[in-house]
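There is one chain below, alone, in structure tokens, taken in the form predicted alone.
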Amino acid sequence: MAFDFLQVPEQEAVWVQATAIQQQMVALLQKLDVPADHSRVTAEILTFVSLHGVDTHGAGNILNYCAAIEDGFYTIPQRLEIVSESETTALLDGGNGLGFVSAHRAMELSIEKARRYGVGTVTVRNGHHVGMAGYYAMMAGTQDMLGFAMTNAVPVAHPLHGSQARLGTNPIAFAAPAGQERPFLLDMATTTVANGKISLARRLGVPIPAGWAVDAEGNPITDPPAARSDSWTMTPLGNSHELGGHKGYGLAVMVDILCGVLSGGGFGAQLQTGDNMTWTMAVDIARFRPVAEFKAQMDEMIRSLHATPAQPGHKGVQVAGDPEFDAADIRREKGIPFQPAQYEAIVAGVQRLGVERLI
């Protein structure tokens, strides 16, 4: 698994069963009036996103949105409205809700319309969180489609050259079917790192590779900040311009402008924090050839890359989605991991709201 540095010790962790903690938060999202249906697609998100070992982005922050949702922060319950729409496209209004909610529904609507005219794309304002954003690419990808999402987010990441933040992390997701073989996902962010594990390697007391963020002279650092400042900037994909950093940050940008300037929910710069707009997009890959005979070219193209002789030191080549799907294989029988204080702080939570207790 990627970042292995980055996981809770096994030893260490509670395990608790996916069945159980997807209850559980629907338990404390309906406890909070979160409608039922929303519970549910909240809860599901963030189960998945944790049964595929990207923990920084799961169940474990559960405890976060419903302080959101006490504070007032999100609107609950939240309305969505469709506030353009064409065959093809559609703009969606999150409702200043959960984000999941609405990113889940933006999805919903990007394979409804690529099923009748083979493409369909939304993007999303007055949104929020959405997680993982290979889950949403993901959806459509189980219905024989490819599937595209990206998020842009509040400034901690520097323009290649400058000294302070002005990108979000801005990941980008795709999400491909085949055949006998595991999909193709890719789930990236457009900086070096996703910000998550930053904040996970403060939690667990582990220092951060040189590389990953940088403090305003430019200088690296590997003592992970504990909260947003100008005294510190995560480095866009590449880092330097011999390395590529202008892709990493051309790519940033084009997430802001596909999420925030064409939603008109507003880009990095604009947003506030807990801001989050949505773009997500699905292409009938049958209005192109069958489908069956896409999904054994993938086959052919995923096992060619895994037969590639490994480099000495590497065990051998993987593909994108591949450390996702054996974290889940694992993971469907031991159940997820949590830091026993988090775990602890969930049970806390579980108890103060007079929810009963499911895990």
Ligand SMILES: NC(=O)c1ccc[n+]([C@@H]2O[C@H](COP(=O)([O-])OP(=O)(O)OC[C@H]3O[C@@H](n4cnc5c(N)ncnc54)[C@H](O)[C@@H]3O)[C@@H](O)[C@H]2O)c1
Second form
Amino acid sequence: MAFDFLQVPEQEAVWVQATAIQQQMVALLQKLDVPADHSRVTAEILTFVSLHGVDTHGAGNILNYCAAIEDGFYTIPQRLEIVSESETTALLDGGNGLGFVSAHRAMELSIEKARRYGVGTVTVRNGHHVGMAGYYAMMAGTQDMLGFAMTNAVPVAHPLHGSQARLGTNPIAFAAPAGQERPFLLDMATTTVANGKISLARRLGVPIPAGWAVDAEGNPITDPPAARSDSWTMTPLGNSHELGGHKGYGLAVMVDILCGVLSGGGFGAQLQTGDNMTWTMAVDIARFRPVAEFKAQMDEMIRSLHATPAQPGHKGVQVAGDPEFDAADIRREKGIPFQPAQYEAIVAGVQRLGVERLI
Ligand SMILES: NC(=O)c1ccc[n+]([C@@H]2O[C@H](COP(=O)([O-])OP(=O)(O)OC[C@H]3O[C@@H](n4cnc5c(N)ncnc54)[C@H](O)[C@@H]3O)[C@@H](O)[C@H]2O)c1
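Provide the structure of the form predicted together with the named molecule, given the form predicted alone shown above.
Complete assembly follows, chain above in first position.
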């Protein structure tokens, strides 16, 4: 989590060990007839996300996914289907089920293809929410490969100078392994922040910085809105033209093309809330140069960035992934912090569904 003001205060949080919440999520999903392997993958991903401090997209959201299953918005059990395929490409139909399962399979396939042919890329249609795009990029990053993952979503952001939402927060994730240093993991919404940060600010009762969102006239708003509506939109990364908003806007459209148009699953304005069409790619580093040499040079680059003298008032320079790996170092020991209301809601969900309480 990049911003201190969006942390659940430590003394208020309920701390739960990762293994306990992971098992609890498996039990909840299985109770709702999600097959064992799909429950396991989903719970593993949500736990990884929470461990890495991305609280907006982690285990705290489990009841939303349970509700989508119970409401019949998700098709369970889902059937994944390869619609078309070549040595290096595939179009995967996610079967309108859990997005975690289809995005995970897409990256697995990308990695298999990259191992055989050097590069593999798979795009998913009929997919739902995948959470943290960086998880899927890291699946390749831990296999001596470069990993890319992107996903599009229902519109909440305006195209530069537009007064209505046409674009999702459409994240881009890229992972590259290093040797002794931690991997480079860039995982970023193409809006100024992920929408989840606005919802989190609302739950925590704190204002959002001017520039994250605007009203229909383009004036900044600082009171975090409760839900998507026509009265406000999020800003493309960069916000104004002067600060590069045209580039964030362009990147968001690129994500829509790779995820929504290439797959046929639909671009932002054609999606429903909770939809995520996802594009993944894995690139085998060994096809370019010996992996050890690549990693040694990655180490050099990361050390050179970390060694940059800090500006006054700043502790130092980080590289992408540092905040998430730092959070994981702490949370593996201490557990995952939940807002009390969120924790109690999960416990109530466990009781309502008659599942054994494990947290
Ligand atoms: N599934 C979806 O529909 C969806 C949509 C949008 C975002 N998301 C997810 O939301 C999460 C949060 O997105 P975000 O854009 O708010 O992320 P963020 O602003 O918290 O971080 C973006 C990136 O910047 C890096 N970073 C943070 N501080 C840094 C610093 N001081 N120096 C260098 N690098 C730094 C982080 O490691 C990360 O790679 C991501 O995991 C993203 O995939 C999901």
